[in-house]
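Okay, so here's just one chain, in structure tokens, the form predicted alone.
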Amino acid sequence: MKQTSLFETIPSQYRQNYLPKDGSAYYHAEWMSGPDSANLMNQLKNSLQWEADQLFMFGKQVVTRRQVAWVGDANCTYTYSGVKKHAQPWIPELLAVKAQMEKLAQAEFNSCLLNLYHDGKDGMGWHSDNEKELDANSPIASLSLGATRKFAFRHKTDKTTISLPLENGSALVMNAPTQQFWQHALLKTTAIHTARINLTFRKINHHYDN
């Protein structure tokens, strides 16, 4: 297995495609200022309905320590790991961020999945954002708030892995066909003791709604 670490290489102020093939992932450091990031994180914690995530693994239901909130347009539903989620309505703070993320990604989004990681003990295993409801041709744009966490990509065929730090206020845009060829994960660590919220803006195909 080839291992590439980009954790401390290219200066964060430069925009670069981190994937060598089969897709693209553009990282934007300091996309949101520190004070704005802190304010938004506090607003999201207090304004949204957060709940523990529920996953089906090896035929059993697992309740995670990590918490999630699913927000979107009316009738936007999303199913992953066998659990169907119904969207909460947009709040003004999220709509403002969505408009800016749409400019960054040059795309329109109708939903946002938010994950609250309490500390480094919370993480996300290897997966692709390729559920049937998602528009496969639309980018997925994410915003990171709070603690810096290590994010990794792994190619589905040759297992090449690439990692980078997602810093407070940074944005990451994954374009098609990234989800077809790559998995990604948020790696756990005992070194992080503060919280992080990640917002992933997506486009749901309504003809899959039930």
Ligand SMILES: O=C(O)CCC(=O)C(=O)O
The other form holds:
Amino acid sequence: MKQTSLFETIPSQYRQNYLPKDGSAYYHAEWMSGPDSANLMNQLKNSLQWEADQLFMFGKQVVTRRQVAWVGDANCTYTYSGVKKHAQPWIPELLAVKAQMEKLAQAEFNSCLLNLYHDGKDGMGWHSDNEKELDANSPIASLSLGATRKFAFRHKTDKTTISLPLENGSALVMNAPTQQFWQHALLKTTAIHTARINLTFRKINHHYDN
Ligand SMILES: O=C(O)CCC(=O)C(=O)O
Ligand SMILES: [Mn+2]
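Beyond the form predicted alone, can we have the form predicted together with the named molecule?
Following is the full complex, with the preceding chain placed first.
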């Protein structure tokens, strides 16, 4: 991956907080250039091991059309739906992005969850990134590649809803305590026929690694 145009200083007018209270979510448009975003998307599609996600919904196991890849430091494990998952190793391209996301979010990350949405029929329902393994004080930094998709926040108590389009090459930094007070979702649509990859850089606390 060429590094020259990758991470330019972000003009401040492109940085915007979308949440009025109980956390903050900074959106950075054009954080990565168009060509670099396209290259990275191809590399991630081809180099990582993607698998369908398995969730429990209404007491049933559901296998998603959306695919996921979980990458992280060797000691990162994550348990969900009763299954202990081990992270796949970092690839150089992803380590380079991680370093830049750490600068942007002013935090250190040790894992990255990637989601591949084939088209608008793939999405992600309302949830918070508040699994017990995650460091609740750490921001979660997300990078979007490919199709523009609508992302929404919903406040857990007063149900205030805020939505924004996540564009190709954009970054979104959700700071604590956002996950405690807000849910988020990637909304489905019939209007999008192309793929999107989203990367969320996270910090796993190791004392849950047993
Ligand atoms: O695709 C997105 O923008 C959101 C992904 C997400 O919320 C997650 O991976 O937890
Ligand atoms: Mn999430």
